[in-house]
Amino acid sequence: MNTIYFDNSASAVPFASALGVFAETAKIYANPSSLHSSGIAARKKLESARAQVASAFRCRPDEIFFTSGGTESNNTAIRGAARKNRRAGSVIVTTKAEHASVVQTVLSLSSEGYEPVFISARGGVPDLAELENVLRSRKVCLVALMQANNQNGAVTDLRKVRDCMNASGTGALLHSDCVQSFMKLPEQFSGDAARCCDTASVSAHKIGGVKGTGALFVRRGLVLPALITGGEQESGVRAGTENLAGICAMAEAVSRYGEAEREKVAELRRYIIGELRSELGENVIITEPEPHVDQLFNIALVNVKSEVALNYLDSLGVCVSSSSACSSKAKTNTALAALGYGAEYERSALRIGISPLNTKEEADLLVSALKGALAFKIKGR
């Protein structure tokens, strides 16, 4: 049975060329920090990859630091920025719609005297009026808001967030989890993270790279205390020998994820949603926030529990998810609840993640499987 994979927001199918680069670079066994010729050659590849990622992020190469992924990048940025900016205040502003690596990290800082303040994010977009009120009334050291929501793809306009922060006169820093937005944004938002944020996190395996690699943007001039210590790699921001193969594969994925790939994803999204509305009618609720990234969207099969639908789809070889993979084992999906869709929707929610490697034929099989799942409606409803 062939797998029909539409869980690309949890982990995307890697590009064949990225896997090829990974395999080839893995043969380079020299440490990029070594001073002999093999080490220097490894260092050149590392810096070339850094320049590629920085170009896509629209920042300077010396503002990109490689990590093990989005979770480490979020931890490094939030802990580091809060501690670095403690003199500005002890309040950290975020939302409960954020990824667990943001919410749990912010909560953990309570033991150090920081105070989490959660503003609302109905529909996946933070309430800027609430943000402004907190910034004007409290001493805030950090604001942490994701650029694209990982449940429904809603895009937060970081320029408006920065304008709000500037108008308040706050000394707070701004961090953004850009894991779901990197390489996937509508053109009008491209480059906003580098222009507006002090720190931002991205991950390779969401864009066709391999797992275990990510990057952290840190605005030039801001020096963060390291989360992982024990070496001077990555300019002291992240100790440990760099994962050269994963980093080079990430750079290759960045080079592959261009406008043609984004347009293919957008076309597939339009097709799938159109077919769902045609084939399932009132039996499906589709959330389409504006603006959004095209690579993911959220639906609910009316009166069909998410777990039941997932098990049925899996029996057909069709892969989707009911939530962020990092929250999939939680009893309640607090991030989805924060979007304000209600308990009935949450109980039936499914997340569709599209890759440029998906096909129209796979989309037809997805729609057919979702239609078949309607046979498992809760009795009496």
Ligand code: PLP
Contents of the next structure:
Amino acid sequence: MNTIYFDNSASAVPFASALGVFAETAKIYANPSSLHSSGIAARKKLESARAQVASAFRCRPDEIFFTSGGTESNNTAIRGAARKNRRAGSVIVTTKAEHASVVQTVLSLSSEGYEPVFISARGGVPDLAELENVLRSRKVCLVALMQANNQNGAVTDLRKVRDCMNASGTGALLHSDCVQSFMKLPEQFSGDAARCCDTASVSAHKIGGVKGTGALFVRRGLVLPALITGGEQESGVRAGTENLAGICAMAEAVSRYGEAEREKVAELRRYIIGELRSELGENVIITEPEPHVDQLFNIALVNVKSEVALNYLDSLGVCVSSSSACSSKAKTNTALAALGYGAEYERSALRIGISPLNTKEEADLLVSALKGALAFKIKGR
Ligand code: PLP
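Now that the form predicted alone has been shown, please provide the structure of the form predicted in complex with the named molecule.
Okay, now the whole complex, with that chain kicking things off.
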């Protein structure tokens, strides 16, 4: 049975060229920190990957630090920025719609005397009036708000967040989890994270690279304490011999993810949503926040439990998520609840994640499988 994979927001199908680069670069055994010619050659590859990622993020290469992924980048940024900026205050503002690697990190800082303040994020976008209120009334060291929500793809305008912070006169730093927005944003938002944030996180396996690699943007001039201490790699921000193969594969994925890929994803999204509307009618609720990233959207099959639909789809080889992969084992999905769609919707929510490698034929199979799942409606409804 062929796999029809529409769970690309949990982990995307890697580009063949990124896998090729990974395999080739894994053969380079020299340490990029070694001073002999082989080490220098490895270092050159590392720096060229850094330049590639920086250019996509629209920042300088020395503002990019490689990590093991989005989770580590969020941990490093949030712990580092909060500790660095303690003098500005002890309040950290975020939302419950953030990824667990943000929410749990903020909560864990309570043991060091920091106070989390969760503002609302109905529909996946933070309430900026609430943000301004907290910034004006409390001493805030850090604001952490994601750029694209991982449950429904809603995009937060980071320029508005920055304007709100500037207007309040806060000394807080701004961190953004850009894991679901990196390489996927509509043009009008490109470069916003580097322009508006002090720190931002990205991950390779969401863009067609391999797992276990990510990057952290740190605005020039801000020196963060290392989360992982040891050697002087990554300018002392992240110790440990660099994962050269993963990093070079990430750079390759970045170079492969262009306008044509974004357009292909947008077209597939329009097609799937159109087909769902015409084939399933009122049996499906499709949430389409504006603005959004095209590669992911959330739906609910009316009166069909998510896990039942998921199992049925899986039996046909069709993969989607019932929620973000990182909270799929949690009893309740607080990040989804934070969007405010209500308990009935949450019980039936499914996340579709599209990759530029998906095809229209696969989209047809997805839609027909979702239609088939309607046979599992809760009885009596
Ligand atoms: N942030 C968001 C919004 C995500 O969707 C994810 C992964 O699902 C992460 C962070 C974690 O990234 P990683 O899997 O690279 O640790």
